[in-house]
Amino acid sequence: MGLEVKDLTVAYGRRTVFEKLSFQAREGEVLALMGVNGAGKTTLLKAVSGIGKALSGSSRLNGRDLFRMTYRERAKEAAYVPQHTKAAMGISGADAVMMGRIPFMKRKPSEKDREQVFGILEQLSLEAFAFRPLDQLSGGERQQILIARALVQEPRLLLLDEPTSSMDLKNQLKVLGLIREVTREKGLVTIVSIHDLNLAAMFCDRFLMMKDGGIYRSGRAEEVLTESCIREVYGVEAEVWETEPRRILLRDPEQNIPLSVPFQ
């Protein structure tokens, strides 16, 4: 089935971020959430998950309304990874990942919980950080620990807010590749807020472009990652190579020189 968001309205005080916003996300696919800073991407991810308060509308995952669930019920269905987080003093990487198992625990971690925690750490090649304090890790290393914590929740809905923004290129490719693999294997609904158009083209199945408090365009790469759409949303010129996956070369609009080099 997947995720169906209908007539979602969110406001901060008197400022409406978006009004009556509706879209769908499918099981087994990664949906890229795109747009300039301030377009409402983080607000939308929080509202969809039930973390942020919506004035009206609904967010249904496989037919169940996330807004009507208890915190514990929702934590078993949806996992949200923020863009930034403070490093708690003294807590280790393994302990941070174990927090993702709290909705399933009774009193203390079971052997199954421990196996899943260290299994995901191994899958992400994070064993070296298992017993290191979070406040001694880099921003990119901490972000990978948070992604591991989300995956160990075994969610049906995975929401990631710029998950690779503080990572080097190798880890960007590793993490996004794993997210796509897990999404397909387990039939998750995954939404990723992302700025890098080429990374999005490589690892995402569908695209939702936001502008001015609404959805400017949504669909597959050939419908959204176009030169005209990039120009209208981001205000920059782009040369789109219509290969599979699409490759995008951004250009300085005044001097017509490349601003980015697409992945080969």
The other form holds:
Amino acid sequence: MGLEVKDLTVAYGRRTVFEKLSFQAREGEVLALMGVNGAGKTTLLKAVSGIGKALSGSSRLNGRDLFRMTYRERAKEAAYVPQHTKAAMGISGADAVMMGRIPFMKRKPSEKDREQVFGILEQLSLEAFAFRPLDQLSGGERQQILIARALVQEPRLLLLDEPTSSMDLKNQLKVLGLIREVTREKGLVTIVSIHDLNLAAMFCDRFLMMKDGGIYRSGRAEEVLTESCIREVYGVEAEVWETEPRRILLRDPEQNIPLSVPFQ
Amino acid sequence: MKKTLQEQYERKERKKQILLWTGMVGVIFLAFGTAVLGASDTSVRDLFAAIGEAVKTGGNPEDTGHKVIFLLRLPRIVMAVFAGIGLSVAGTAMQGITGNPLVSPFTLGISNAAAFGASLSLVFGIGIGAGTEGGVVFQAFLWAGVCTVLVYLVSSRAGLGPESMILAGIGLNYLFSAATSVIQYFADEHKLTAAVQWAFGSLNGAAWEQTVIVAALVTICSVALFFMALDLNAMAAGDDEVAISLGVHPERVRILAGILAVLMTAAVISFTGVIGFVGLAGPHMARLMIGNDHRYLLPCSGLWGAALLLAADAVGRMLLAPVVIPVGIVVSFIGVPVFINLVLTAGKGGNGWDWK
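Now show the form predicted in complex with the partner chain, given that the preceding structure was the form predicted alone.
Entire complex below, previous chain first.
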């Protein structure tokens, strides 16, 4: 089971972003979506969940076609966190997270909705932002609130677009760690678009490298995070160190400067 | 013991509910308080005595006091209350579906379209019942409707996004403004005065028949919008993709909520003329006071709208009595200082009034 995407084609007007793209993602695993800017990562994330319109193809989650569900049904199955969002002024952190429960609400939040929302806020240690307006939070704080919103949707499919792009190192590790934990615990299908290859190597189980409107390579770290693959996709010379249990990717072998320093 | 986050949240929710009920009582007091103001001396006691008598015996329809209260004062304050609610709730809905705080009920161009319709009727005598009061109302409403349909037709070609709606509205706003100017340019002095005065926006001559129609439409549309509160919340959460991921159809909400908002705005301004500002300021005052949850924001903005119009109309009647200054003018003079004060304090403290 899990997510099965078949022959997905997406175009904006006449420009085809990608054509007949197929891949699978398993339950309980985090899939990293990688590639240069403009490779179509965001478009793919949106198309998979039906938020963006696909020209053709299908996307099935545990056998059910995501494109044939009503918006509300789908919101109970798939949650999406955009990289940036403009929220109206005056929405507090707690209210923003509460919106993740909208697909489940009739007229107002139930006791269960409240418990969920405040449970997540505590789990992510976001108590301090609960009653502060979103527009006064920093980018990284806001991203965490949005991830909390996605988690209270209790999705089976979690789609995150650059979730840690505005976060400091500590929060990157905290949030990605939590995402991996929830994914394993609840058997979610999680897809994360991510630029930092080291972070991806640390927290993701499988990798999907996009290039020129297609999938360049996909699989486990040792198949995708290789020196040749990074050279081909990014045009960057990198050296890959094997340190059990993961790989560390370095830029510029001469000077020995790492891309970033992910130590736990 | 330190309160849990959830308890704090629930306490804030209760506070908001109390605030709404208090506000409602406040508006009722304001309504009765301003009902007694005017050229003829009436006290609150007279007012209640007259109402009590009318309920018991039907009152004496020939009595001047009875006439003043039942034919002048009461329809006027009821009209002020519902016009205020309608304009302000419509503004909140419009801001919600466009995600733009600069939007008012008139952004889609309907005020100028209504003025165009009224001018057609007043100046050229075109349309059903032209020149009569009913004819003016009908024409104003009709053209507001035509304008709305045009806005939706144009913007649906561009995907019904907020930008295309606002731009189409602004475009048509100018078109109808120009068309109105053409009519006024060719109008004779007497008719020109009538057309210009219509555009001021006033509660003069509010009669029960009109008041009942406005009250009914405003009530229906406001309640319907209140039932869409969660959808509007989802729209306020971010771009359309966010609303979709929360299970909401942004385009459907934009059409339905937009039409409800326009319908009640058109109903109000067809009878009263263009009363601006309430539809822009009411929503913001409410938002600063009670936050952005539309379950509270919509009723709160309605109360603000009613309060603004009641207060403005009272001042308009008193200031240069017996001359009555049109409420559309006064409301800006009263509302703007309050509004600006709010905006400034909100900028400093961050939260406006800390009720949220």
